[in-house]
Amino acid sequence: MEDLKIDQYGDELYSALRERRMVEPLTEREPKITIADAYEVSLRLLARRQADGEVVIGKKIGVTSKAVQNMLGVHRPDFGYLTDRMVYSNGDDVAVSEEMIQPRAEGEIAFILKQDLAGPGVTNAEVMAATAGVMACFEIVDSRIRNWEIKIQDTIADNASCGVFVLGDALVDPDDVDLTTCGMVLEKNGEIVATGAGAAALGSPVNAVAWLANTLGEYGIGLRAGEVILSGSLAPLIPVVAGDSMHMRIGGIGSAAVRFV
């Protein structure tokens, strides 16, 4: 794709995010649209996004869950960024009625590391090296995509449909828990909605954050030391609105909540 073209739709997500509304599809405008295309068009939406003042403080996984592929119909993983404007803390109020469009809670674990990752070649052992921590997450995913109706190629523009992020109340060493056995339970307004496993993200969340270290590296962009990792959803995900609040609990690992206003 022209970079004209790749400017245009990343200054159209930019607009949509910053003014809470939904765009047409870019695939059903741009047919012949890549994966490295899409991937650009995120970079272009970054930029916006950092000439705004803000900071990339890690990167998300997405799409790893067989439930979220089957719900959205995206059948590969992909990748965005994350930025010091959207993290909050366990227990914060999310104001998703003034800040987001269509927006859905996953709850997963996220990796603090402690040393640089720099794909290829990048094993599991090299990425439980490097993490000084793990915690408990909701990421609040958001798609400036009409109705949701994205390929691969919308949600990776869309930088991997990233909303906000919560991180839990406790930093866990990885080598204290097993990683993929250990179980999650997430409840909405109470009731439990959805259950999971760690195993649920590319048969562990160590996987997950293995390929991104080693996708990105394609890119010539590695994992830095002190970043946030978003390994990838547990379970499906979960539609909430003002209102709502939510609460989930991952084994050996620790809670996170949040409330939406």
Given for the second form:
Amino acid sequence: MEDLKIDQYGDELYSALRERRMVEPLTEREPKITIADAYEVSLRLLARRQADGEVVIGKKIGVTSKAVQNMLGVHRPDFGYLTDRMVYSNGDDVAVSEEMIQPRAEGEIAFILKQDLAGPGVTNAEVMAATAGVMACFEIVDSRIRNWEIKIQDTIADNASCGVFVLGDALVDPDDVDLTTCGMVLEKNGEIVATGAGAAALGSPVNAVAWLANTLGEYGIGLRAGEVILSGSLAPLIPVVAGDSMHMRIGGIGSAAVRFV
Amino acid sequence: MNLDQETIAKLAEHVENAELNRQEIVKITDDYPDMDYEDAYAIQYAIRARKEARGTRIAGLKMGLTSRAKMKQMGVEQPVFGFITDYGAYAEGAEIETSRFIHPRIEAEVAVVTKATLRGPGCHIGSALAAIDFVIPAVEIIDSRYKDFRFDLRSVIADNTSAAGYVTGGRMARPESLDLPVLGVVLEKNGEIVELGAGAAVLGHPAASVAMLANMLAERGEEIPAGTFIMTGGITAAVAVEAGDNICVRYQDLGTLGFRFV
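Having seen the form predicted on its own, please provide the structure of the form predicted in complex with its partner chain.
Let us now look at the entire complex, which starts with that chain.
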């Protein structure tokens, strides 16, 4: 896709984000859009946010579960960028009615890095060695694309449908927990709505981080010490509206809570 | 109760024969629409008595319909219970003859063994946890005797809640050393992850399932004796299996349970 269109769609998604409105799927308007094009659009969107003063503090991995991969007809994950404007603390209120369009909550494991990770060739062992700790985390995804009618290119262009994220109550040494079998319970308004386990993210959340390091490595981009990496949802996405409150807990890691107002 | 003793005995024989002959049947409420829950449990207990008269040992109890989603789907407020038999037992690493079943499915669970009597009403998570000696990983093999797993709640209770077999193993742990609601389970079939979940999928806490079993039995004037083996209910959805399938279930803090169907 030519640069002009890349910029045009990036700008459109940026406006949609800021004005809280939905746009038509890019894949309907540009049937030939490639995954590489979509990442270019996402970089334009990111550049616009950075121009507003937002600072990149990490990355997120999406499309990590079999269910979502099958839904989108792809068999690899995708990624987006996390900025300082997206992060919330445990127990915070998130003003969905002012900040978001069609939010859905995901429970996942966040990695906080203490060393840079530069692919290709990054192994699971290196990811573990580079991890300062893991945390329970809510990612509140949101789509600027009409009614979540996304194909893989749409979500990639839209920063992997990232919205905001809420980090939990504890940072745990990754050596102290089995990241594959750790169980997760997700509650909405006091009712258990889903359970899951670490293996839901590409067989192990560690695999997801290694995938990201190796994928970005192909473009000469590294993961940096201090960055937060969201490793992918461990249970189905839960739609939320103002008035909902959610709580989640992961075995051996900790819990996170968020209220939507 | 709406059915007479003779009908109960006849239906018990009919449903049990379906199990023994591996012959699927249509759900019994089709012919006996007036059958109520009491009748359904009476049929289940009659099947149990038939087995015991033949020398079968009752190896423990099981809970079914313990997921809120399943209860909502069936329109009920309470789970159901059944019994498990000595001949349904398989150990870790077992080769399980698929031809012993009609259309088997498996569910990953945690099982407990009690060390004190649990008597309802009024049992709660605390009393259940205090009465649990240890927790072990378990997989239940369910095999409805009804065609295509098509049944209603009364029919499935009469059919001993589809109980057909169970595999235990891995490693045991004291309940106080486990965080049961967030204990994760990953079920793999032939090397592929097919289902996963955490303990809270069972009524919020597997010990709540044990407490509820005690309270349901109390309505019948029964209790759970010390030393009882109890399957607390499926953490994962049921997965269909066939000959040739290799199953591996990984549990947080409880090791791995592997077996295969031949």
